[in-house]
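Only one chain is included here, represented as C-alpha cells and corresponding to the form predicted on its own.
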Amino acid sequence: MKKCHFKNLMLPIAILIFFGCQQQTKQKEETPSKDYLNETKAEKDNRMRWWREAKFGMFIHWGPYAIPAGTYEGKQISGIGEWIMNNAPVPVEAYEDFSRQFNPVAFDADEWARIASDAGMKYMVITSKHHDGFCLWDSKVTNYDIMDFTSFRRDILRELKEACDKYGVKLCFYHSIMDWHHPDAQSAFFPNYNDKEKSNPNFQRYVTDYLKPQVEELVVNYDPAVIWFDGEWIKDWTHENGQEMYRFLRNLNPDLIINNRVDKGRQGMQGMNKDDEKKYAGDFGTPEQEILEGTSDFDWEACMTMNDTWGYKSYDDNWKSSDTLIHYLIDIVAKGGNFLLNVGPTAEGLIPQPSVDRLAEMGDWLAINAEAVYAAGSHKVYKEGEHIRYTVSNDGKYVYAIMLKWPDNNSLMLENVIPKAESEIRLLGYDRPLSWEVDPEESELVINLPKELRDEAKRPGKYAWSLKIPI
C-alpha cells in the first residue's frame, strides 16, 4: 500500500473551497435585491401596525453639545443646542475637544427606558449620529465615536437597545445625512454647512465609505425599528441617493420603518411630501415642532421639543406646560398622527426635571385614557368646537369624545356621534354609567355629568376627560 501524503490532499481540497466560496460570492451577488419602494398596501398596513397603535415615542438629542450646552467662548449662541458647532461657529477641531470631554458618567440606560415606558411612550428615537458626526455606538468604520474617542468606553447604544427590550420600548434611531466633521461631506464654504447652495466633490464618496456602512452597522448589529435620517435638504444629498438608502436598508431588515426625510420629498417644516409626480421614498411626514391642520392619508408624525432646544441649553427655561403637552398628544391622535417629544439630556446623562416631571404626568394622563389613545384612529369628524376631540377604538366599535376642558354646566351636547340604543356611556376612570339622551329636534347627544365631578379633586385625572361612547 502507498502511503497517503497529506500535502499532496491539501491542493485539491484549498481548490473545492476557493471554487465553492466563489460560487456563494456570486450567487450572493447575482440575487436580485428587492424593490421595496413598490410594496403593496397590504404589506405596508402590515409593516407599520405597531408604528401607528404606539402614538406616543421619545425623541433624545444628545451629544457632544451637551458640553457647551449653548454657550462659547463665553457667549450665549442663539439657536438650538445640537447646532452650536454651525451657529457660533465652532471649528472642527475646537469642537473635537467637546467631544473628547464627553463622560456622561450619570448616564442610567434603564433609567431613561423606565422613564419613557413610566411616560407611556412605546418607542425611543436617539441620535446614533447627529450633524456634528460624533457617534453613540461602536462603530467600525471611526474612530470618532464613544468608544474610542472619550473616555467613557460604553457603547450607549448597546446599553439603550438592552434596557429597552426589558420595558417593551422599540429602540429607533435618528441619524445625519449631513455631516460637519467628516472632510468629503463638509462643505467647502466652511463654517456654512447648511448652505443648500454648497456642495462637496467628494460626498458620494462619503456616502459609500462612510454613511452607508454606519447605517448597515446600526441596522445589523442593534436591530432598531425605525431609522429617522435628517439632513437630507443639502444640495449633494438627491433624489436617487435616498431611493438607494432606502431598498438598501429595507434589504437588511423588511421590517424597518424609514421617514420621508431619507429623500427629497418634504416641504420644509410642515414636514409632508410634494405633490409631485416623483415616487419619494419614505414611510411618514416628520411636521416639526407644528402639528397638520386636519388629517392626511399618509402616515405622520409630529416631533416637537419641550422647550426651546432639541440638545440641551442650561438657560433654555422656556418649558410647555403637561396641560399643553397632553392637549397637543390629544389633538395628534384625532388627526390621525403620532407625537415624538423631545429630551435633551445634559452632559453628564441626565434628564432634565422639567421634562421628567411632565413626563410623568402625561404618563398618569395616559393610565387612566390608554384605551382612547392607543390604536385609535380617526373619526369622521375629529374635532367639534374647540374643547373637543374625537377618536375611534381600533375594532370601530367606539368613539371617544375626549374634553379639553370641563363643561361649565352638567352637561355636554355632542353632534357627531350618536350612541347604540339603551347603550351604556362611560367615563374613563370613573366607575359608574352616565345618563344620556339624544334631543331628537337638534339630533344632539346629551350626556349628563355627575354633579360631584364639578369638584376638580374629584375627576379623573387632570387636563382632558375621555367618553366612551358605543357606536
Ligand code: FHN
Second form
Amino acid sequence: MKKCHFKNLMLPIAILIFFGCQQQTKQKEETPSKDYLNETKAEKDNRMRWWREAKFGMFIHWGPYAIPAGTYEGKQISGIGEWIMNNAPVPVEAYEDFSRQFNPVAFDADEWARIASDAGMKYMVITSKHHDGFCLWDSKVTNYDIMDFTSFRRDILRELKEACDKYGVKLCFYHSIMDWHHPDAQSAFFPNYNDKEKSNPNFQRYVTDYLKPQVEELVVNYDPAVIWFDGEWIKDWTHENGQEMYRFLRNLNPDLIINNRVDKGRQGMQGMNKDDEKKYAGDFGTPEQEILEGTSDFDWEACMTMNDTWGYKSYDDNWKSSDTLIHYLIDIVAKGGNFLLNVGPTAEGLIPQPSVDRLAEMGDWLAINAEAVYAAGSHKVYKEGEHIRYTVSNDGKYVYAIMLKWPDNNSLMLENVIPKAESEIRLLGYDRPLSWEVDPEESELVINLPKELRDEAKRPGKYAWSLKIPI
Ligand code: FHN
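Return one more block: the form predicted in complex with the ligand, after the form predicted on its own shown previously.
Full assembly next; the chain just shown is listed first.
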C-alpha cells in the first residue's frame, strides 16, 4: 500500500505514526555510518559463519510470469519463463493484466518452508521483485504489489517469514535492480523502450526514490538474512551505485549478507568478481548454472535450475535427476561453495511435483550424510579421481571421502588421506566399523567395504556414500 492511503486513517493513528516516524528518523540520524566495505577478515568470518555452514538453500522464482507459464498469444515463447515480458515481448499494460490476475489460492507458506527444511535446505531466497517489477510484499512505495494490485491481498513475504522462522530456515530476498515496469528504469534494452517519450526515464531518480526505499522496507520490516541482487549488468547501474547500496544496507543491518551482484564485479555466468584494481562490494560470488572448476578464496554459491527455467514454464520437462543434483551438491561443498537450487512454483502457488520429488530424495540422502556436508570445510584436495570428493569436519578431526560411485571390487584405495593409527573408519548410515589398512609401499589407504553391501538394496541410501575417517 502506498503512503498516501494514510490520509484516510483516523487522526489518533496518524498521530501515532507521525511520532513513530520521528523517533525512527532520530535513531537513524544518531547511528554513525560505518564503512562496511572495509571490515576485517575476522568480522567477515563471523558474519558469514551461518551461511558457510548452511551449504544448501532453496531459490524461488515466483511472480505473474507463472500465469502465461511460457506461452503468449498462443505461441510458446523461447527462453526462461520469467523473461517472457522481454522475450515475447509483452507490453507493460498487457503484462499488468497478468499481474492483476495473480491469485495463488493454493499458496501455503508452511508447506514451502517444510519442503525446504525436509530437503535439508537451511535458507530460502525468494524473488521479492524480479525484472518484471511486480512486488510480492506490502510495499508502501508502490501499488504494483500483491496487496494493491491483486485480489489475493496476502503479504507473501510476511507469510513466508513466519513459516521459515517456524522451521528454522533463514529467509532471504532476491531483488532485481533492473525493472521493466518502472517508468524511470526504462532503457534501450527493455521491451517498452518505445514508450520512453511518455516518461522521460531518469534511472538515478528510480534508484533514490524507489529501489533504495523498497530494499530498506524489506530489510527493516522482514529482517532477511541475505539480499541477493540481480540485473546489475545494465549500464545505468554504476560501481558507485553498488558501493553506496552495500554501505546503506549494512548500516541498516550490520549482519546482513549481500551477494556480489550489488556491484559491477561479476564476470558473466561464471559469477566470480573481475580481478582488477577496483574493490567490488558484495560478500560472495554467484556462478549461475555452473560450478567452479576448483576452490576459491572468495565465498561462492552456485545457483541452478532443476529443469531449464527459473520461473514456471508449463512445458519444460527437462528435469535433472536426483542422482545428478546430489552429485552437484557434493561437488560444490567439496570445493567450498553453497548450492542454491531453484523451484518455480505455478500460478496457483504449488511447487511442481518433479521438484518436490527430487527435493525429498535429496533430503533422504542428507539425513544419512549430513555430517559430511554441513559445517564441513575443504580438504587439502577436494577430489580424487572422478568418483571421490573430500570434505573435513570443522574441528579438523575427520576427513570424509564421499563416493559418487560404489567401487566395482568392493574395496577403495585412497591416496590423499592417512587415518589416525588404530582408529575406526565408518560408513555413514552403516552400524559397524570397516576394516582398513595402509599399504606401506604405496602409502595408500585401502578400505574394505562389507560384502553384504555388494547388494545395492542393503547400502545406506542411494546415489553417494560417505566414509568418515579420523585423522
Ligand atoms: O535474468 C536473471 C534470471 O531471470 C534469473 O533470475 C537468474 C538467477 O540467477 N539471474 C539472471 C541472470 O543472471
